[in-house]
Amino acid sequence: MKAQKKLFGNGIAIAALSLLFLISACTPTNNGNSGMLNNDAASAVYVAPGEYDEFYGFFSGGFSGQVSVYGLPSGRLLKVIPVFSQDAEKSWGYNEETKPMLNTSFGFIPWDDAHHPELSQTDGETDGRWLFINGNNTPRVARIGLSTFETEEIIEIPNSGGNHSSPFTTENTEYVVAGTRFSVPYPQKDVAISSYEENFKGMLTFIKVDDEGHMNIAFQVLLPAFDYDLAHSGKGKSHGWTFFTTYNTEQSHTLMEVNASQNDKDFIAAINWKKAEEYIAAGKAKNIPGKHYVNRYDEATHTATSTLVNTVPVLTPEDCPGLVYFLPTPKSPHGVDVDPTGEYIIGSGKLSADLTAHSFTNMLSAIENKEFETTIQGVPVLKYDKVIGGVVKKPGLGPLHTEFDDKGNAYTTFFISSNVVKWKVGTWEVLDIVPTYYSVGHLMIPGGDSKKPQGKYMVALNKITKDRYLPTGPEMNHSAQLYDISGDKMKLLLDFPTVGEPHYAQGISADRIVSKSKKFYPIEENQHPFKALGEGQTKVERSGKTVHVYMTSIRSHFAPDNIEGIQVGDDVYIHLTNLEQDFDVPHGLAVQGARNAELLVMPGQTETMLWQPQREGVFPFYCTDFCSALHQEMQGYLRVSPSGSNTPLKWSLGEEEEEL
């Protein structure tokens, strides 16, 4: 690798260039298109009361660890879906049913950094079944069911550090992928950081998704110790391949802003996963240590379980010729995006003035003719001039991410010059440029990374919002800006603040989800082990210092609503079944002194709160979700006696009283 280095400049030059870029970010240019709101903008985004938005937009929450759902074009926040972070509103990660979802090999981890939502696809089109999202910090991938808008599964990714190039799907959701951002020692062990080149490796993971959405690690691919940044899978003619950007091909481990910007070109790693399947079938994979948890929520029992898996199958390029190729691409690429035909692979080199499109056809030809520059740890490096399909010349500063419409056009974000550039796929001519406010990262077009983009709107996801909204102290929420792309010119319609830091978003027409939406959970299908499917099944049971309360809720009372005989030091499990069979009628439960969170129980569901009373007394509980005109009357009491007391365990509703 050292012989391969081509110095781009010293640290002073890089610092000066960075300063120029930052200045440019605050003074966006527009090349004649102001992008400002016009008189028609308000009517273009107006959704009348009682009417629905045309699209769902799913936005990553970044450091919030969650996913937020917006209606487009209105920009209305519809829901926040808890995924990797505890959420007191919905008791996610607090109630006994969902705690297992946050288990990892490091223990219970109630937070992560969620970057990239990705919709499931069938034949290259978004299908409205599932949404996947990555956990970047403790490597994980989650799957959200779009009939319930709830997280149904989280799988941990071993042998990785920083799960950034994730969880992009293949054309039929055969796989979602997870590439390590940080190379780490392989196997993980105590080594000197200065031994980076000798002991560190990069790992790319392919996660198999079955027909029910269940995820399991199919295989991992062991690669050189680069940083693997983003990914997208092929489609159409390139189906069977997945492409990952890499940077830090210098294999630096300190002062990365200088030392990882030396080479003129880094790489796109092209993985032939069809070939990988052949090698797996031929027994080429080695099972290596890779402890990880697979956490699944069961819709029947309304309960999550955790399964520990200890090994993973790993393929190495030296043992598997034709599995991986490196495509040289201009320096420090971020996004890698595949056009709807599957022919062009767009590499966005952050420190390049040009935007490079690699040709899949040319790539196959270069492979067939063995047109290699060199080989790195068993991976052939294809010749740059043999794989190029076209170049968009000097469209902006700091290209990051590209998506596509249904008319053969591409749209690329430029972080440093704070704009979005529209250009023609195949002719490489710039068609339009609009400013963003400010420092745009990713963009989203509904279906924009699929074979059949739905187009119409483009959303820019901006990092800086100073002067856009009323000030809220030293920090302001990030900004999403909605553009109309139905015509020749992009038109700014709306901007709205977002939850957390939305690194990326996915959009889909509402008709692909609405028909699948669950209204309630049929009570007769409830298989929770502590369910009470009617007030006649409510009871309280003691076993030593453990008490189980089988409770129900319905407008507008709990059963039972008075419980006595609980003692200081007991573990009290309150299992609340919501008996409602009506859409949008959840019930909540809060108990004074509970050291976790409320419950929020959907119609037909059962959820469990662990309450551990610390002192004697009589403590109220009540419904936290407004459910009827008598919501305030929906309450009860828990009597707590001293530990070891003779107070009998009894419960009641109205005049009726039960005693153990």
Contents of the next structure:
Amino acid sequence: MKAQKKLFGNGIAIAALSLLFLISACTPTNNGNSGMLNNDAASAVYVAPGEYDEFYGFFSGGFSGQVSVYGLPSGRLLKVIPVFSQDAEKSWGYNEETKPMLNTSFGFIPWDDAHHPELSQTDGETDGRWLFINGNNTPRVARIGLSTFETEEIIEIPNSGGNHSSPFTTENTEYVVAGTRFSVPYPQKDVAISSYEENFKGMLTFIKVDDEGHMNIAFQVLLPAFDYDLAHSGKGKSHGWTFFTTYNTEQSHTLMEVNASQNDKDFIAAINWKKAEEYIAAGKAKNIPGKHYVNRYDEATHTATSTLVNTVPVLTPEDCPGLVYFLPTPKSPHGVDVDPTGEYIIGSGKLSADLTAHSFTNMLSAIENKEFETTIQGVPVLKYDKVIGGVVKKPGLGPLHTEFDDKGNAYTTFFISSNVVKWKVGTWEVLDIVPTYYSVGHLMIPGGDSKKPQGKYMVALNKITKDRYLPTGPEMNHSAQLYDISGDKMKLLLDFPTVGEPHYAQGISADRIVSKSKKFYPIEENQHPFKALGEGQTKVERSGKTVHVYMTSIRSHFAPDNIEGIQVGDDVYIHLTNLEQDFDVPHGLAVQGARNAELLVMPGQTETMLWQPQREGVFPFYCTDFCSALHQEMQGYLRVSPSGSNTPLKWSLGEEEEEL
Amino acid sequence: MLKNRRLPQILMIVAGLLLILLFTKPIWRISLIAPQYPDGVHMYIYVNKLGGKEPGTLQNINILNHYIGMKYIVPDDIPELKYFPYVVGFFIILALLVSFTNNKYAFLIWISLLLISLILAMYDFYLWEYDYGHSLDPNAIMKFEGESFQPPLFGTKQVITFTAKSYPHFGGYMIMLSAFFGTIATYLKFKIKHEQVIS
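Starting from the form predicted alone, produce the coordinates for the form predicted in complex with the partner chain.
Okay, now the whole complex, with that chain kicking things off.
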């Protein structure tokens, strides 16, 4: 009887199981990760309304040319910071003050490909002062201030093409670097492309960062015409060195996907920048042509200036023994990442299945013992088996990038097999593998490329989205996934779309930034040449065909709000000062027919719109930022008379026919 | 007993010196709190100026007030801010003189004058609040029938969407402490003399 019952019971269980199987077979599965998305994961990323995230995440926008700021772990978008791309929303690159920021030796370039955000560091730890990011296409490096979350400086990199191995700071932000991914003729000239080996060179640039964050090119290093792909600076014991990966050591110039993938080993170039400083002090640098612009935004004048620099100092390995060494690394290494101790230099051979970890200690003794395989254009190539520290065997396919936690573990992305592998530094043992959705490029752990990682979360930054979210036509925003890495196994918590391409990201404890965040600009510190620090200072001035309007805004009116005497063909510069002195009260300005963008002026700031009226008539202008209950009334009129008309120049607010 | 006999004089000096703090610390604080002002807008009333927790506080209060047609608060239009410092200075010097003369009636005059001045000052404060709360611009952007915008003299009050709080601040507590010490000093002065007479 008992046995019968049991059998019967088992029968029910089997029936239920098969029913369950049937149901699950009919339900579309979501890449088999549904088991991960339990309540536990939801509460791990839940940040209650009004509460703050634990970390800031700075995600590059890739081809959007911007940086987007997310709160982690919630994945909430906090802000998009325009860097290399004009941004009509914030008037970045449209108003007169920020146009110089996008100036280059090629002229005004309103876009770039923003790849690697890099936080400034002090003693190898992220310090929350600045965020650097490279522009890949027209080589540039930008610096964003983290009290204002605005781009404060952009420096152009001469003698370079494809600024990809950049910016990657040294441990006290002595330098950020800029290595060329595409070697170009040096000096740049009209030559046959097939003369690549003869005429092309690869240039690595070291940009000095001073205490105010101002960037200047300290020196360039002239190297063979390889493709310098990524970089990281040493830390701790390897402080003083910067490592660059190379591919195309074949020095091909066409059908690169095949021709640049022939050598079993390419190189990691190790640059001893402390040695470079010695050579410069010893007068070994030559000043070479290197026309480039340095564009700086001044927080007091709220205005950028663009300065031309004509030459740069260059060092060549032939003149500077000990400056550069090549470390053979399989195969077309992409990322080069230095572990928190500074001992291991991880080269991810993207066409290889293995990860190569060079030992810094071994490298130094190989240099001392002159263990050279050969020398290429004055650069000694160290013997592979003398520098190798360990190999992680076949954890996946297509390794790209590695970041670290604070427990001696490393996390490497594998693009082709679309996963992240956790492994142990030193034992080279694989501990865990998780899938990503899909084709992960970089990954980010807050502080994960510094001396002090905060190994609580890891974000996978993916290149392909496919079916992850509701479809939005052929183009999908790229996806990112947040994993909990506090335990032995990585655990997927959250999946969220990002702005543009989340090429790389940096994360930092929110408390290193929150207290420094500016609330508004004190108006008494405003030194804009066309400021109006009160309604009593507003005026309109004409000089020939140029009209300057000194205008103010405060809830909820412009002063003046009626302006007459403007003529067709004038260049009208409307300088709007926001008189507000309260947190989060911007005022906007839009003028009908203005062929640029709105202004969006923060409290205490002055911004300028160039308006070139084309037609006679009376044109409205208004505030675009919903500032108060009387926001809609925040409007005014500009009267445009024919060119050469006698309409007197006058301006007023409130009272008819009365000047302010 | 000698120590005790000095005590009223010492207390009177302390009472006077405490008032020096009025030149650096606000006497009163009026706060406006609303959901979109999570930190509140805090106006500080000093003996000689109006200030705020943030540099732009007064401007922000005036921006709020202009919707209901309240007059702009312009410190230069408030004469009290010009002569109150002299009144405070007078009480400080007088306290020292009183202590020096060591006359019990001088003690009584000082504390009486102080308390009368405080009552008058509060009445003056009320008049200003009444004026700001009632002399509204007929062209006000928003009109609220029967609503009073007068902030509370002391305490908390709901003014449309704002919670208005009006309480003494550091300087105000110093005045109270000064009055307290002055009262004790005067009381002891009379009591000690009395005991001495008996003994």
